[in-house]
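Let's start with one chain on its own, the form predicted alone, as structure tokens.
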Amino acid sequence: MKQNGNNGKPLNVVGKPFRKVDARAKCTGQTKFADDIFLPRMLYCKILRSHEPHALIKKIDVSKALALPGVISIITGKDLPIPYGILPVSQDEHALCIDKVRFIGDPVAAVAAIDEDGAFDAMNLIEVQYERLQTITSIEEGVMIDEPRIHEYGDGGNVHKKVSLEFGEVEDGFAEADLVREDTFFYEGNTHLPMEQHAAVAHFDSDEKLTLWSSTQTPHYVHRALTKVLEISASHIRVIATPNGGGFGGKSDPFNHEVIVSKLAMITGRPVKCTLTREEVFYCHRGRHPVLMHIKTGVKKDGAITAMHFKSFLDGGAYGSYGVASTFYTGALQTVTYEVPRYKFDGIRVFTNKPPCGPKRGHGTPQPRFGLEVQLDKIAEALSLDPVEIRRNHLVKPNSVTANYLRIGSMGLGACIDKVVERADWKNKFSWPVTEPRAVASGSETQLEWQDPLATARGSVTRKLPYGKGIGIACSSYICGAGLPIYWNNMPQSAVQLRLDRQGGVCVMCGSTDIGQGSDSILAYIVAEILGIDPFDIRVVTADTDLTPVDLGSYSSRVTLMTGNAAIQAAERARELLTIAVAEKLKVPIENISFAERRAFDVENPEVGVSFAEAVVLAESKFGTIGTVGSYTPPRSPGKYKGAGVGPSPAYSYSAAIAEVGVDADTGMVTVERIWIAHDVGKSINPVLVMGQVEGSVYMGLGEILMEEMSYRANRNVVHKIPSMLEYKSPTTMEMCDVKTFLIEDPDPNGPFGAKEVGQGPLLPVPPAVANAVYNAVGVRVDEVPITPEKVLKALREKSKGRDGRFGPESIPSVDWPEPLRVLTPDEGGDGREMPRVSVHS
């Protein structure tokens, strides 16, 4: 199979574990991050926020503040009258609140002073006056609770967005099932915890131009919005995303304070910054949605699944950030990683006063992943069958088309799960718990021997670990960057150009972010790869929007797929105008000409050649300076139905994990001892930078079923309980487990040199794989994310009861869902366009 650059050629770059090319700098400290940024005569910003949820504006006083010494400049709603958003749907922030407020955190009014000291008391001089609303709190409320309303648009009441698709007939699939089985989960909400926060340096100049050095994942959309809401020509905004100390999608938003330090920089003629607090991080927020889900699978006797319906509830905080988007992720990626013939999805986003979620790590797919690992755990207990077997036996096929119209490429998940039950030795530990244990006498040794419900399907079982040790698989899979740009158009949505200098030096420019993902890194990788050079004699210039070209930003793990094709097609252009130069004073033919260890030689004879700086003189020579571009779009989607830019993908990477787990029963401590983690990277562009992001995956994911979430205090005041790393917990080096990392390459023909995406996927199948090893370890479900010792508690109290010796949520709320969008299935002979609204066989 051939992949984008690679051209049958022996790999000399790629594939190897060279250093990031920011390292040094980073671990000297020579690294400058946003709040590193001082300008001349710069001013402080600081924001006031809202200590209402929800409430009318009445009054703003801003006179005592203004008195204050050193105060130079107070802006309030007024003066940012236009709305923005990430998506063009959702238009609904202002950069300071205008009439309304919406949860607690929202700005409100923005100080401009000499010192950061004097912009923080002149803040808290500002007098403001409210008129309480009524605060909507939770999924059910923003479901049933129609007024007052958050936003005046959306799917009626405080619903943002209501969807409702079917692929295939789903009643007449569950009707061929030997099981039918209905689940209901909760994944609670969480944050991103960066290490940098948020900042902004503004510096408006005498020619009226702006430049804005911001720590964001997406300076192009910074700069989208930054022309919208200040009414300045594009060419005269400058977005410099610097250097950024994490994101995990938590930049990935315009936010208020790059906008208002940008129109405080317009009002005083001085450059003006804005750090956020780590305080004020929690409320900006953009995390992970909480999300109810239900689940309802039919099933033949193998495990085969005949069908399914899966609905999911998100509660989507005070505005729409990704909303959208991510309503329709909860419900796109089930079918991708095992075979789902028949598939329905109904999904719903409310409004509520908390702080807006919107992308972390993964963006709407941990946790439908979550639920259908579990619930498949679940069939295979009911069914009788290793929950390996169950998921190996029907995995979606390669080069395929799913039901709801994903095309399927390379498909790496088979060896994936292969490796980790070889090397975790599953066969030897894994036997289903049962109701109670007993222990007897075998030899010098006391074994536990199990009573099994289904000891007439499988007859007597001895348990192969001790009561409190479990071990649980799960598997995912995740996109490699989205099928469409979030406002639809036929440019590319990545673009890369070269500049080749006559001493040999190659300068590669990019708009894409390092987010610390190593994206600068690869850039240098593949170009070298493909120019025969050192990655370290190319010099990176990214995330500047007066000197890259655009790229959409570091989201949806994009980046090395679609700037890396980008690359590739710039270097192999550059290539071919060296390759005519040097043939031609080498006088061989062109296809004798290679590039390697900074020469361009004669493969029949190597010792006839030149130095890459000469190749590079005698095509200047030739034809002028060197310069080349490259650029990528991804394939069209066979999907055609409303709803159907979500979820396609040039190519699908695959994870599966399997956790071994101690659970302590009388405290419900949870303790994860171990992790075996395969992950089908495609091609490994360099292996030491694949595993590390494999890994920080299991430990995000590690916190998030463990520990993690955003709660507020039980009452209408929507109030952060927990706004400070002191107070919300994350894994340190002491909870953070053993992790055994296998990369399987799988090449996909759509990636650079067969690549696929790392930063994201290999976090979904961590939490469902502690907790099926949670439910192995002592017999009892949590269905909930996260996982505490209180609920598992819960859960074996009500065990000890006689009772299932579950814990999670009973209930969804009642909905009014729209008839479906109805599509045929590619093997009902459909071609991806919606029906109308009648049955599939009328």
The other form holds:
Amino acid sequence: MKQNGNNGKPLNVVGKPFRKVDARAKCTGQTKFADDIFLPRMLYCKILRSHEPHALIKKIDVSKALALPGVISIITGKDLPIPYGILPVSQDEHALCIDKVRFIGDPVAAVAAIDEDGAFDAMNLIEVQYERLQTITSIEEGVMIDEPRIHEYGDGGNVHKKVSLEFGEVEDGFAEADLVREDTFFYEGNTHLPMEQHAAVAHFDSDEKLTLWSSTQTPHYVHRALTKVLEISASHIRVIATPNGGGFGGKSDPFNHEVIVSKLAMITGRPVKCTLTREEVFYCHRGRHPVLMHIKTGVKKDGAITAMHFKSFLDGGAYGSYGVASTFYTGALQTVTYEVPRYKFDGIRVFTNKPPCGPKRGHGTPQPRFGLEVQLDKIAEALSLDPVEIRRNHLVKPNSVTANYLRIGSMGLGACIDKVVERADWKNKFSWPVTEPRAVASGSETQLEWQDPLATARGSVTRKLPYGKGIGIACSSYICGAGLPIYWNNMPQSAVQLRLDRQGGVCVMCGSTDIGQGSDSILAYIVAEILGIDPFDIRVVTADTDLTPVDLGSYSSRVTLMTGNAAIQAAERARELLTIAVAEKLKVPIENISFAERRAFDVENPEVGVSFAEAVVLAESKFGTIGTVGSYTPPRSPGKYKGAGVGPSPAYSYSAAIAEVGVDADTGMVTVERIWIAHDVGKSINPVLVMGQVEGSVYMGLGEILMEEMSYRANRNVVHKIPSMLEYKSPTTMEMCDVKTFLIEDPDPNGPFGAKEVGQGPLLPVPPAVANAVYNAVGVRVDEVPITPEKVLKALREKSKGRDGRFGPESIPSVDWPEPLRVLTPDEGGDGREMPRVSVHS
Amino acid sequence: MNQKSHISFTLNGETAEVAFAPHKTLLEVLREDLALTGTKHGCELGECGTCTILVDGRSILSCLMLGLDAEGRRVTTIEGMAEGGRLHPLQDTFADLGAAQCGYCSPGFLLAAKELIDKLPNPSRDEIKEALSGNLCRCTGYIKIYEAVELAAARVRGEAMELPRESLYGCE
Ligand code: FES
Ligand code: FES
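What would the structure be for the form predicted in complex with the partner chain, given that what you showed me was the form predicted alone?
Below, the chain from earlier opens the complete complex, with every other chain and molecule after it.
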């Protein structure tokens, strides 16, 4: 199949492990992150944050603070009255709270002073009087308690969003099933914890134009928010995203500190910087939503799914953020791995008085993936099927459309599964555990052995791994960019401009933001491949709203696919101009001209040619200055129903992971020894960078399943328990497991050179693979993330008392779900639109 | 206003003098008073290792050391790791293996790793993990960092070691 950019020639750059274009700067301390910017006369900003979780602001007195020497300006909510937010439907944030605070950490006032210490002292002199309101602390309370409302909008009470979609009749599917299982899972919230704290510097120059440097993943949306809140024309605002010291989704919203320093720079006429403390980063959050899930799945004896009904309950925290999208994402991608012919989704997001949740690596999909993959394991056991078979035998087909109208292109999950199963030696390690281990004399020692429930079928009577050791598998898929942009329009989602100069220099300009994933380098590799030059010959200019054409930002794993395609188009257009000029000069047909090794030459007579720089001179002499553009707009999705905007993507990546764990039944400690992971990346633009993303994703998934959690003191104050890196446990070198990475390349026709995403997808299978391995090791199910030693011990204790060896949520709140939007599936002859609603009030 | 204190010390091989408010940490002095922003911070509480530098050849957390205590000491920051434009072998292997993704933790890791291989020219994987256990990285999962340290150590020992194919292309 033809892929964009690939004209059948051998590839010289794409697929090779080149250094990143910024690697040298990063290894020599030369990369300028936002907090590394120091400008003459710069002021320092500190933000006073609420210590009340939910309260009305009665009075703010800044007089003492203003009197402090060195304090230049103090602003409060009335200085920035216009609300903003990342989604057009949730414009619910103010840079500084106006009349109400909604969580501990909500910003209330901001100081600009000549030094940081002075700003800090002044901040502490600001007096705020609050009137406390009742707090909403959990999903259950958000569903049950209507008053007081945290926000005055949403789907009633403290419900932000409620959705209900049904594709085909799920009840028919359950009736056809041989087995119907219902399970409840909980995935605790956790946070991005980028090593770099957010920082922003604003400067309002003598032309009365504002420049903001910020560690943001989405300069385009910050640009939009500033234009709205500051009420100045977009053409007078320049947003430059500095290289991000890690993002993972945590720097994807427009943030209050960005608005605040901009306003203070305008008021004071001096540059203003704000760098968040680590504690403040925990309040900024926008991390993984805590999600409670209930899954009802019907299957045939061979494990084929007949229907699934998925319910998710999201604890959104205090603001909307990406929450509406997150809610839909908890129900969107269940259908893209295994065939799900009928599917129903109910989702609800509630507001609570906690730091707002938003997108973290995998955005809204690791939670349902965890539930789905663990439930599938339980189903496999109930049906005496191997967990590999139940997955491998029912894969979604490539080039198909799912029940909820997601169009699948390339689909390498089968190859991923085969690879990890073989390399992990699954067949010789996996067996189902049953009730209790029994003592077996072996030589002079007594060993514990568990009987295999499939014993007769498999001719084996013992566990293959000793008690306390286990192996588990899980699979997953992720989008390569969202089909629809946040602001629906017909413009491209990504654009690239190329400028070639007569000395042979090439400059690539693109709005994309490098957050460590290597997006700057991807642009250079792709342009270098097409123009036959070295990636290090190229100058890459990115993430600057004055200089670079719009790219929507580094989120939803969209960057390689979208900027890559835009870069291909721009580079091919430039190559075409050069080709015409060179062919004329060499007097050979156009189709004979090829580019490689910094030359343009006649393929039939390769020594006849010109240098790349000469080719540019020829083209410039003929056509004038050589500059080209390229852009990318994703294909239209077949889904047309309301809510079809979340889930469609130009392509889907696939991963399969096997985890091998040790569980200490005395302490409950889980040690992950090794993870084998295969990821279908379509085509590696640079394999060493792809591996880095896979390993980093495995690491982050491991942190989520074993230890990471946002937790709050168990009282009505909703105080964050652990706003520090010491207390928020994340894996160090001592906890990180061994990883065996396999890159599977099933090129996708929509990807640049066939490439698909890798930044987020490989996180997804890790938590459920570990959970399944824990069960395999000691026979207890922890249906909750993270799996901490206490939970394992509780489940073991239950089991030893003869009860269900399980730790996890028992029930879900009762919700008045709306009548679902009904959509006929493609198999039922649906056209992607919802069916007309039957009115009940006629 | 505080009176400024003054110290002189050896910074990246050169004599340096600087005046600063006496309560400042060495991290702040380096970044704010000496404009050496290569040293990063992730917590300023001694929790993340991002601010690691070498003082008299030993790794320390510069967020926990007062600037005043640097008087007369030999301080090495990331800016002093390459010699005359030639990257230190660790910097080369970090760059080649993608061990610096966002690169924010990299200065700290590079200096902690330098201390390790200066002391222990042929460290085992476990010794590398142990030596780097005080440095957090959220991007890499540490694996490319281990590989980069192993490869650089071999080069410093003068052994020819090719990058293992598995590290660059994944396992077969
Ligand atoms: S900044 Fe985190 S340990 Fe120093
Ligand atoms: S490379 Fe980003 S934190 Fe280590």
